[in-house]
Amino acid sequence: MGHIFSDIFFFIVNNVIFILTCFIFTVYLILSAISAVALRSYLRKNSYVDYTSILLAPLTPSISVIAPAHNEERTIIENIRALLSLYYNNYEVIIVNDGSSDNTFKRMVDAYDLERVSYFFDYRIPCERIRGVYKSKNGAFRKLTVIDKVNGGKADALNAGINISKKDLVCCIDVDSIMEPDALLKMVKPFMEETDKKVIGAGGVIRIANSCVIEDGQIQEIRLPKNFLPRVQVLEYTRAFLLARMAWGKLNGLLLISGALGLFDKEVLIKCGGYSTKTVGEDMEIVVRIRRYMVEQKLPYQVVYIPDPLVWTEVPATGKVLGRQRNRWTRGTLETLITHHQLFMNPKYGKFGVLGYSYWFFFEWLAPIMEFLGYLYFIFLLITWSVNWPFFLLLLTFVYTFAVMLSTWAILFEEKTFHKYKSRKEVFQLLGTALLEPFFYHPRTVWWAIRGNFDYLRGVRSWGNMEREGFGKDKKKKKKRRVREAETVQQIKAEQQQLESGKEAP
């Protein structure tokens, strides 16, 4: 009798696993199909767009670019110079020195000849004390504003920047990210289109800068990362942005705009209380909160997604640092899901609640837990000599084939659209990485997610130390970078002197 019950149990569990796997894959296929249609429509529509007309249009919304900086002395000068060189007319750059303990603030003061100014502002959003607001003595850098404040974390620094900002829209970025020169033009376009829905937020594709050639804060040559971990993250980001977020943007169910680059309606942010300092996933939580606000105020709105590569960032190159990042992502997701649990399958919030929130609950948070339990179940079957090997091999082949197919589809999307990796060798390297990822990388992401859940239950709320290798890793590159930074400062000083003397800068 016990043997019969055991057979029934294993039969039910195996079928449940197979049905769930098929359901998950079906959802991914649907999202991929929606992304393909949306991406094709976007490329066709924007092939006729002249962004120069946006640059010159008198009614183009003004933008405040806000970049928190904490201990960024190595690259802060180059990063600011890149931000001041963006192709946009009416914008300002606000650098928030969030209590740096190194020479970040001093380097900004010296390079841009900053002085403290009387600057009227109101703490419309709570934040740590602002010690001073600084502007350059040189009119050539009138777009630059530097805030020196007590350390409060990234969310708090963004809130301080919003309080200081004078423009209509706010663009929140990571100071060490590298924006494409025309990023603001592409992001502001949806805010200018005449629709019956108010655009309150826009996000775009984040690309990986590891191994790329970078000079003066600009990408000079795009290269595929040499190391496996950054390279496999290229696949992750491509799938996430071109297959998933493109679809959710089309469905108006997008829950996340990456903290590396997001453009928002400033007044909506202020009315919602700004970024939350009580979560490590402030970029996701703010999007959910502003969407809830618009629904509860019964205001038609839209959060849009732009599939163009708009910003480049360095990703973790070691398992230790990458594990901390994914741990934090898991805790941030769980914090947001719990904070806004009223959204779960709630038709009041439309697609945003019924589809968007539910997808993040089941596929982003619950799926790694179920997969981990599946690993434990398989170990149990091995110990008890109960493995149904034909079924296991069939399921393994099915899952592996689908995972590789999805990655291949993402690579195809990239090659047929923006084609950033020009070399055939790099494309084949990506395909080879897709073959290895399910065995050598994906199980680690599941474990990091499990650790994130445990850390959340233990009350861990810190970001963790996120060391970066920097864009110049070896000694020769570091030396060249230091020389370039020195030359940058000298050139800035020379430009100041030329402008002051009324001569044309070189």
Contents of the next structure:
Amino acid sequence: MGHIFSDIFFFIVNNVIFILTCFIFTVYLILSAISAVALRSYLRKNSYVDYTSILLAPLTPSISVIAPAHNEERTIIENIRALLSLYYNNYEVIIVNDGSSDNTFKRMVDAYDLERVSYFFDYRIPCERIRGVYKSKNGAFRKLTVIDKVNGGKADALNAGINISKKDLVCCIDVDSIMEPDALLKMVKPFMEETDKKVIGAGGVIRIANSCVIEDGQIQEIRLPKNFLPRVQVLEYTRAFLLARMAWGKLNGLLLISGALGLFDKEVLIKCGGYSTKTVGEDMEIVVRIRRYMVEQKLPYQVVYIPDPLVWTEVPATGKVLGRQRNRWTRGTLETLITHHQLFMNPKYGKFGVLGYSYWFFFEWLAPIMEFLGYLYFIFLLITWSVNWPFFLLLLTFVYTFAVMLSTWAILFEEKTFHKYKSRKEVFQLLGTALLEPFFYHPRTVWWAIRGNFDYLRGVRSWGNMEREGFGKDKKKKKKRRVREAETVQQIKAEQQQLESGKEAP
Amino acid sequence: MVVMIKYTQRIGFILLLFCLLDIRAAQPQEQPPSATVDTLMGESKPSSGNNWWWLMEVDDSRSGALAKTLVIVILLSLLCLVVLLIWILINRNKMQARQIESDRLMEQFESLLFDYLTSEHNEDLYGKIALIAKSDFTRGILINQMHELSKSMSMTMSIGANEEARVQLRELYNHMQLDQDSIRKIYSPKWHIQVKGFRELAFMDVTEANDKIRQALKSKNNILRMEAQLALVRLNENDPFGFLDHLTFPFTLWEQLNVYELIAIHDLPVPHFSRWTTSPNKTVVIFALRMIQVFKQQQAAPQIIECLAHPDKDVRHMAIVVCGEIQLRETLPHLKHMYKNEEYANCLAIVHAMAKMPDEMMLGFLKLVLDKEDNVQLQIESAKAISKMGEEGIAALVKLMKSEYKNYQIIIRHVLDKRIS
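Can I have the other form now, the form predicted together with the partner chain, not the form predicted on its own?
Full assembly next; the chain just shown is listed first.
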């Protein structure tokens, strides 16, 4: 009798795993095909676009670029300077000092000659107390507004920025990310192309800046990361952005706009109550909420994905920090899925509920758990000497070749579209990484996801220390950065003096 | 937070779970001693000794079918992998070679075209250009270079000299029968090639294919339709904006911007946009109002006033904005009257418009807005409007600052701070 039950148990376990795997396998192939079509169409469509026409015309929507800063004293001056130099004619930059404990605020005040202004605003979205709003005495920086507030986290800082914003659209970014100078031009275009469906948000491709040459807050030379961990993340990001997200954008089922760069309709954000401070995955949660709001209000809408590299960011280079990041992503996903559980397979929400939410539920949250259980099951079979090795090796080969094939597909997409890595050596390095990834990287991501679930159950809600190497890690670079920063401050002072002497002149 | 990539390639190791499928089926005690690949493949089977077939040993026909499928998928994946790899390398080489060739030709054509425009011995140069521009690829590069050159000239040369150069380029274009290349493009089944054709014909003022371009105005493809509109604005001399009369699709802000650019940069004659303020297409009305604002067409005042009563709130909003921007003071009582029935965005636009055309008659109304409205933006805008009324406005604000009834100080300080606005 026991034997029959154990047979049934193993039959069910094996078949559930098999069906789920086939399902995932098929969905990825479908998404890749959709994204190939969408990418081709996007590239054709935009091959004729002259973005300078947006730059020159008086009809463009106004944008507030909001960048929360917490303990960013090392790079804040250059980062602000880069933000003030974006190509767009109608925007403001709002830096939110989120209760930094280092000299971030002081450095901004000194470098940009800030002084407190009597700024009247309303807490339309709840946020921690704003201690003061600062503007520069120097007219050259009139686009800049700095908010000093009590620490409340990234979401809270963004909410404070939205409260102060005077523009139609808000662009929420990470202050340590490097925006492409024309990022705003490219992101605003879908809002200008709006027809019967209101465009409520737009996101783009995030690229990895580790090992790239960066000067004055701009990418000067693009290089593939030297270390394995950042390099494997290049592959991961390429797959995610060019295969998966492109397809979800096409299907209007996109559930996530990266926190590193997203452009939103301000009024919709405010009506939805702004960013949630109760989750560590605020970037995903806000997209789900604004979509949900639009559906519930019966308003036609779309969230647009732009397959252009718009922002560069530094990814964790050590397993420890990467683990914390992935742990937080898992908790963020879980929090969002639980908060919006009503969406699950709910036809009322259309593709967004039935496809988008379910995809995240099965593929992003459940899959690593199933995978982990699979490992445990395999260990159990190993211990009980029950493994059918020939079949195991056959399946392993199958899995491996498929995984590498999909990665190669992503590399081809990158080559056909942006072609950012110019040398052939870098392409081969990427292919080599794809061969190693399934053995030396992926199992770790599963473990981090499991720990994320476990930490969620334990009630962990913190972000964790996300220490980065910084774009200027070595001593030479540090020295160079210090010199550059001093130059930046000097330049700012010179500009100010020039302005003042201009005022005095008859 | 950096993107939630979320292990999109999880597939790789999720599929590892695949490995677990049926691996239990071969428990030594249960496996029949003769279980070999034959049962799996349905063919004669070697024994499960030390040869490679041991890889495929399974214990029943169900798994056999599965293993067969897996082997096929593995082979397909490997094949795909090799094809993709070759594709990547070929594509890379092709792109690089094309880029180098294109750069070389662009440079060559640039110098030849420059000489063509400046020298008197055009026949020789024409021969040289014709000699290089033989294939479709080189002819395409030549057209691109003509376009580039014309664009750069329009920025650096006077209008007269620029026009003269354009005439010369057009002569060369026709002489080399490049117009036929462009016309061929607009008959292509591929929309992006058609767009290229539209652009080239518009740029070179070739009107021969206007009827074909006009057909694209009904296209459901937004880009094709937009490019056809833009081409006709340049090619239809009699009524360049006639397409607005029949436009049934939404006229997006992006399309509007492109049309505006044509008018502003390419020096096209500006029509009276009041003609389209009665269009049944609300996006066309909004565009017309925008253009009235940009080109300060004060004579359109009656039509703008009519638009203030338009059933669509977006049209009303645009009309309110235009009233302020071109200072239609006669609309002030009308705007005041509208205020109570409008939604927030339009109320804000009304107060903002009043700030653009300060009038003491509105002081009472604006004080009322400042006093009664709870919305911060409305309070700020009304205080700003009052502050723009000169001495009387400032005096009113000073009086309000002393008021004990409500704390206006912070609002007024905000409004008077020039660093903020």
